Partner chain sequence: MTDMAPQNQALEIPSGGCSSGSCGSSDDAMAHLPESIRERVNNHPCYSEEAHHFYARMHVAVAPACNIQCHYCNRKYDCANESRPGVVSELLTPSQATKKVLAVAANVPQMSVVGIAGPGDPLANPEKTLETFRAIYKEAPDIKLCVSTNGLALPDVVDDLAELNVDHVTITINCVDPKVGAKIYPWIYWENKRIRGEEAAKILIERQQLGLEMLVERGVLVKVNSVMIPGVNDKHLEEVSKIVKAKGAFLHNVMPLIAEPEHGTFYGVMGQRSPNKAELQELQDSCSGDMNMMRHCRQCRADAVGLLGEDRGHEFTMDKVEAMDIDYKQAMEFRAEVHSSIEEQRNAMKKVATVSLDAIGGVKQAQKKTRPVLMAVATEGQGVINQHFGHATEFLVYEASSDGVRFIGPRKVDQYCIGSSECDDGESKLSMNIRTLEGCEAVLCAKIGLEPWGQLEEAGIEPNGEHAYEPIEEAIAAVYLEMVEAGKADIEVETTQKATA
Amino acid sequence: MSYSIVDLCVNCHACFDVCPNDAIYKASTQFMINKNKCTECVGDHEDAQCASICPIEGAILTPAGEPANPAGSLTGIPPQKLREVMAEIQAR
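For the sequence shown above, give one chain's structure in the form predicted together with the partner chain.
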């Protein structure tokens, strides 16, 4: 099984630099994971490296398809608060 990257990726290269298996590559608009190369870091590290450094919530999915870093888990901003503030900005 493999981790994967969705289009929330901001192309910061961080995961690319830390993958022990060179499973991550730069595709045309974002980074992607080669599922044949990804080992979930088993045997190399306790935690999946890409998911441990990615700064963008929701950009990396676990093999189960869940966000490895769900909303609010990296920024500390409660998702509800973010929605409110965004709505406020749009209403201006």
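Residues that one form lacks are left out of the comparison. So that the term is clear: the rigid core is the largest set of C-alpha atoms that superpose within 1.5 Å between two forms. Positions refer to the first chain, counted from 1. Not measured: the values here are computed from a predicted model. First, how it differs from the form predicted alone.
- At a threshold of 2 Å in C-alpha displacement, with the core superposed and only residues shared by both forms counted, 75 to 92 is the one segment of at least 3 consecutive residues that shifts between these two forms.
Okay, that is the form predicted together with the partner chain; can I get the form predicted alone now?
Here you get just the chain by itself.
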């Protein structure tokens, strides 16, 4: 199994340098993870390094297909609260 990078990726390069297995590479338009090289950092680090440094919620998925940084995890704002505030702002 391996982590994967989805199209939410903004190509910030943060994950590229921290991967201990050189599993992350630049495809034509975004970064990708080579599933044959990704070890999920097991044996190297407690947490997957790509996910721990990624500044974009939902851009990296776990092997189970779940966001490694789900909505609200980086901002501390629960998704429902964010939706409520955005709706209030847009109503003005």
